[in-house]
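One chain follows as structure tokens, the form predicted alone.
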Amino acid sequence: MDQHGRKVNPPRSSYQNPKRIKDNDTFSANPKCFRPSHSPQEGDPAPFSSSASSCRALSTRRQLYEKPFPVYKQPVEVGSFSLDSERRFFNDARQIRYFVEPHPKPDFDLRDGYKDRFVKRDEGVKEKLDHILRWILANKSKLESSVAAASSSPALGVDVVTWRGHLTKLLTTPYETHEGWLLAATLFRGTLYLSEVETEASRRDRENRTERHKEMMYWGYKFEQYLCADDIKGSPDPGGVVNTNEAFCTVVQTKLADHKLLFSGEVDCRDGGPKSPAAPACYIELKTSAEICTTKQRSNFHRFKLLKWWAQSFLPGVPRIVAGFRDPDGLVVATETIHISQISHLIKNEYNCWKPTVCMNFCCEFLSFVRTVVKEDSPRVVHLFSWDPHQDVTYTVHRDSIYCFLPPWYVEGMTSSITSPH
């Protein structure tokens, strides 16, 4: 959860206009999705390293992925659900919060209260996908009779159900560095489930986090309270304690290419305005980043943390992000709204960064890759898909492991009249 001083002004939703991204991709003005203007052409290098029928090997280089851009539909919000302050499950948007202008010199002191006033969730408890599952199962129905009367559907309608955070990482593979990742898929009844599972690098990473680390972690959650208000008619209260447990999350359907999404993703806060628009378009992403004193840390800036920002608010449709820019002692200076949109064109003139075609179409081929790997229908067989930085994408089998990650609860829930969360 989590930079310039000046206001841009909002643009039209960039799913519903045709916008050119690199290299003279364009989109057809379909207010549905975006649509590459032209068919990819033969001979164009296959990702896989393999024949199609025995791929083990997905390619993560990025000129494979220079290909006209993917058609991604429209996010469409399906419900929300909120996790309390012991992080227990509500069918409900108990925890949604409202976006309060700050003040264009806002004095926010990102330090107050990590000592006293902070309550941190346990990242050591993996919730994988639990959380979703639960808000399946409250919905089993709405899902359900929403569903094409094709016998080749599957149960629920989709093809894939994940957290976004675990797409955000998809999206950025091919211009990470540093951090590998793992994902688990288990297909059952006919949908694929993403659950990303901790690498030793990560766990050690986590483990081991100076106390500077630690709280430059918590500034991210300050920034929220001092603009966020519990109620619509209400105002932020940075005096207040600040628990990382509390969650609003959203649930949004999408297809890109011919792959059905459900995905969830925390949701910062909501524009409470008026003439706010429906979910997820009136949600606003909140973030901090250092301040930005010279042209190499703007540069740095738009070819590193914007990309990010840029997936995480993209696959849901968030619209726009509150950025609030701080000094090396938690003090934010400055603050700025960047519309998800006009990113591409704030970074169209850096040197060799990272493209948004070159991501989706990543994350398309790799959905592509593990449905074609993923066959045997069972929850207690789970793919497990492995990759580190320059590598590529390989993958193990594993039945009845510890890697499983569909608990009886749902498997039994999915098969029955159950439709109430466990």
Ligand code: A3P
Contents of the next structure:
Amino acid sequence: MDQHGRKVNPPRSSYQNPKRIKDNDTFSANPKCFRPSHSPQEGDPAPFSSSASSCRALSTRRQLYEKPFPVYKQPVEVGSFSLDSERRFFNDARQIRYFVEPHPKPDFDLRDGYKDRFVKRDEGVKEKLDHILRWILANKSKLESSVAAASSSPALGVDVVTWRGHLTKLLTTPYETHEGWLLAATLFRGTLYLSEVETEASRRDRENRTERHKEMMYWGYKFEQYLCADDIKGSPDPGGVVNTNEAFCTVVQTKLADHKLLFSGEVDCRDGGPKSPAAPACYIELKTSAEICTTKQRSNFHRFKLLKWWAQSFLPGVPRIVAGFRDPDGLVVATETIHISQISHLIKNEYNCWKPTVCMNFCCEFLSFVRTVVKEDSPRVVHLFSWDPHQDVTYTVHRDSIYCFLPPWYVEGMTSSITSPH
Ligand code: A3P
Ligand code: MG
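Could I have the structure of this protein in the form predicted together with adenosine-3'-5'-diphosphate (A3P), to go alongside the form predicted alone above?
Below is the entire complex, every chain and molecule, led by the chain shown above.
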């Protein structure tokens, strides 16, 4: 498969095969303050601004991250879970949907049902990492038994637990010019948990969305309804209700340089065909975008939209996107399949465009930075990492604060019945 190590010219944007991972698996488990995970070019400043004993800030300047593509292991699905129409958690795949190939000239009206067949998730409810934590608890013995043989220190066998969406934000940070972020970090039993905190600006934007914006947010979900069936041999039901509480989430494990990651992300649908590959390669991401009529629009699509689309799907190893291009009235005028492995080729003629290697190196460096900073292992301590466009990443420390996000049921569940080594 071409995303598994077929020859690609730098910057490489594919996964590393297991053999190559082993060859490169010599990174220190405890990255030091001044050492990026790959040697910078001569003359490059270090991304951490630091004194001899502490690192206080991380630069997001793109040039610092123009280095060889870091080792990124092919993501492996270790499980999945579902959230039902009332946002209840189930440790199974009941919400998975099956992709149904659209007609070449589709007749999709994305506005249909907005007023009368739409149940919207309450975005004011902050779920933090709760669903992932529930999945971890439900699969604790499976996870811990796969670690038992290894002598690595985190009880869970992973260095970082988070949502895929949080990692997507990290990947796109060097190119983001509008929206900052806040990420809360807690070290618990050797594993770092990263959970996003809504910024004031983002809360204001959310509470002040225009009617047009609210309707356009529905369009993406409506597109999914036109292309997805609930059963493997079923058909889409465009007359049904769109309920954004419902979700199917994959849980994957992978490694970025020396960071073992476990993260979850919502998956739109899967290829249900008899020859479909195993997850996550069978998954398909669905997207909508404005129709492209001018070269300027195409360039903007490449520069801004494809960056976000690539980052979101590359992380969990979802190989393709089916995109619907819509007119201003919400009618889909064309659909197109975009292969993630082809995106770096699609953008190659854009002047001064984004680079996959910058995204991955920044993410890797950020995780090293966090691991350098966060030393106290306690669910009561949160380091709040903060970033605004054109600034460095900085942090503040909070003990027993409103930022604590590991719930008592998780802390107790992880500590009370620790799997016996015998
Ligand atoms: P589009 O992707 O077609 O824009 P996802 O693509 O991640 O599966 O998300 C499904 C849909 O949720 C999006 O469809 C969009 O309609 C809506 N959505 C998700 N995140 C959004 C955001 N930050 N702002 C606006 N809409 C969003
Ligand atoms: Mg989608």
